[in-house]
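Heads up, the chain below is alone and in the form predicted alone; it's given as structure tokens.
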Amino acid sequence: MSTVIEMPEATTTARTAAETVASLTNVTKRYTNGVVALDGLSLTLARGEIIALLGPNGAGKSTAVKLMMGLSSPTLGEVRIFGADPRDTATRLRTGVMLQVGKAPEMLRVREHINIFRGYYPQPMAYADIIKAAGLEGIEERFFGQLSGGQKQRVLFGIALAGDPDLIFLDEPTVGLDIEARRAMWAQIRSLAARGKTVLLTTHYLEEADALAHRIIVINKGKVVCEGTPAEVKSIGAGAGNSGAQSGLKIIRCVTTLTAQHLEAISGVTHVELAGALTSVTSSQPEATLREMLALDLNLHSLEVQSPLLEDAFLALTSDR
């Protein structure tokens, strides 16, 4: 799917009014082997936002992040961070990065890692604040090589915060974390945004994007195919296989004697799926649809109503079909 789904007017207006922290404008990135990683891509990140950048493998996510980090230059188009070149020293001092494949010397202690990185910045975050934010209490004196995978992730998160950055890139930040540690990191990411920090998150945990992001940008084949709040993206994705983007879509699951033909004739129903005894009905008018279903089938039971899953929307928006 290559058609960009436009943002609802209210969301677009709110984002325009916010302070722009980073932007890619009509950016194309073509490598020497002829591969086009980004194809006229444009996006903006606003102050205080948590943005999830999603896409299948090879969609161009890593290339877009490298451009914003100043590690690569566009073939065409413009990249601006805080209104300046991302390669400028002053710009880099205001950014923090946590990479999925990040490593650190194993024979340095946690405390040493944090203090070394704090020393690179003129106005670093307080040591105690980093330790608390990254959940490193009690392991400051341990060598990095002695830590579990989840503890290493938390150290790398702490290093990303060392300079008290205004823009933070987090690449798969919760890989290897248990549920409690993951929820704790989510809380810290929300806290950063509440302080006016901008967080760009790339993750394959769509539950994480749904829970954290103020706005989701879905890219495929180097282009933006959809952007909006998690609810907007899920509604757009649910309608992508039918008549296009629709707001307010819900999925009604139940056991009913009504046939697919009966259900499809009900106002608001956009899709019907049968899976054994369970029937799933997607509707743009869920309340009206449900009232009519209950009136037609007095024995309807095992009822559940939910918003479309982000996973389903993601697959619909990035499918080649």
Second form
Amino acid sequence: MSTVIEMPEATTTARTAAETVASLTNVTKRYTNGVVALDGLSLTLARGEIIALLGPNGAGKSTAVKLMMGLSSPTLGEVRIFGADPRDTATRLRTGVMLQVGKAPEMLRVREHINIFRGYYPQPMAYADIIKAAGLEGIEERFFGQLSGGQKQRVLFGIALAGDPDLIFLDEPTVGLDIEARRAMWAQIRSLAARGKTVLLTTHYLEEADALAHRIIVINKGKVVCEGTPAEVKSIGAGAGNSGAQSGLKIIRCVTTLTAQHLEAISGVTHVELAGALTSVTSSQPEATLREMLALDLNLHSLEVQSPLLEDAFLALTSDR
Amino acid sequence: MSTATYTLPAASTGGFTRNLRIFATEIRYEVMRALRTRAFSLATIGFPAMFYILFGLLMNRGESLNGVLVAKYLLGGYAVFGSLGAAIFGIGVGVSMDLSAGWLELKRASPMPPLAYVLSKCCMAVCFSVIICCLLTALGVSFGHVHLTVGEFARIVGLAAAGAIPFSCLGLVMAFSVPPSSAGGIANLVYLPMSFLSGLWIPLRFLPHALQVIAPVFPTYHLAQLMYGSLGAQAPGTTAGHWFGLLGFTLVMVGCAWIAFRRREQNA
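Having displayed the form predicted alone, please output the structure of the form predicted in complex with the partner chain.
Every component of the complex follows; first up is the chain already shown.
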């Protein structure tokens, strides 16, 4: 499970060259009830990057985020944000957070919420800019309690932006947003990164990580399972459990009488899965594999060839094998 | 955690005034929020007012108690009752809800000095306590033939404000140690028995002797005695003794709140 996957040369060098904004070094977090949430986890965030932290529930995502926000301290290892302790006020002045909040004070207006948080920073983002970036025009005078779920999410996004922070944590930022609002928030997140801000987001929408992140870090059971660009993670995931993960992988789906044993013997095949009548074959040489499959089974039908989805990679990487 | 330890290269001189402004803003909006939350403000203010109207005014037959009119005597008790309610429901239940909803976490991840949050809650309780005391006095003066000197009024309002502080500390202990789902129930379990047992509803001397003996355990008892004394009624014990009782209770509660908070932190 804990196979370390080599990063392609280019991204590694690009990352070390960039300024490190946040780092977790060999962090272990053991709760008093004995649960080990993080197990020797290391990761770094660079300036101007959008990083998606993916993992199943209980993988340690929120613990990692809490440590970086200085809401919790590691049992072992070190957490540094801008080279300092995340609990320092000076550090907090440079970070913004959007958390899954069940209930914010309902009888405060949107304008008041934003301004309360702006007041915490010596150089906050201009009020009008926050309203525009978070899409809060027209609801500024509404009470928080009167807002829809999506509007509440946008207010919380606005609160995260209040201090014009250099590092922003977004925990499931687009939950409850409709497609239009989600795209608008994506555009905002991208423009933050373009201005040199670092964004760490956790998400359950793999599509979101795929569309938004420069780099995806998949964690499971408190360890980094793999990290890389969305494309890299997809190809790694599709080949997970096999040696020689490589790009150019395709997933071939069809109805065939060929057995798994037969299929695995075909050149290029890295993984075979049977789901009902449908057979899924992962291959690193899809053309060669297909030619052989078609030659071996003349009745093969319902053929479909796909690039692996991030979701497949995610499931492959985090499943218990 | 301390707010004094941070230095800002760019704005170190502005740090202090900014902190002061953060405290002021936090307090202002907390009081505003609580007043706007009608379910809270109406219940917190209405409950003691209703009790006072019922027991102090409607059932009043012009009798005297410990040297003053019953309506005047009970004014002190119900002011304490109101103060306790504001703190226990405002802080005990309010902070507990902020905790469970993750709102407190969001606040703590921000550069807000944590003390600003705690102080804003305490100030809210103090404000409600003063509002309740003023309302009860107005009711007593208007409908209960209660006569108060300006000095007496100032003293009971001051006591209502000061008394909200130990109760706020009790509220913090509750918020940090009671699971949020049961905070409301526990609040009632503290609020109602404590008020009754310290003689806020029915003067202590009409209660069984055993209850009179245990009453001094409660901060409400000490605050009530100070109230009665300020209103010109004879009250057992010395003024210094009651202040000492309130101070002791406050310190114990601050200690407990700190321990409960630390335990939460370590498990965070």
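Here the rigid core means the biggest group of C-alpha atoms that line up within 1.5 Å when the two forms are laid on top of each other. This is a predicted model, so every value here is computed, not measured. Numbering follows the first chain given and starts at 1.
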| said: How about Q306 - superposed on the rigid core, does its CA move between these two forms by 2 Å or more? | reply: yes
| query | When you overlay the rigid core, is the Cα of P286 off by 2 Å or more between these two forms? | reply | yes
| query | Against the rigid core, is the Cα displacement of V27 between these two forms at least 2 Å? | reply | no
| note | After superposing on the rigid core, the Cα of A295 moves between these two forms by an amount in angstrom of 10.9
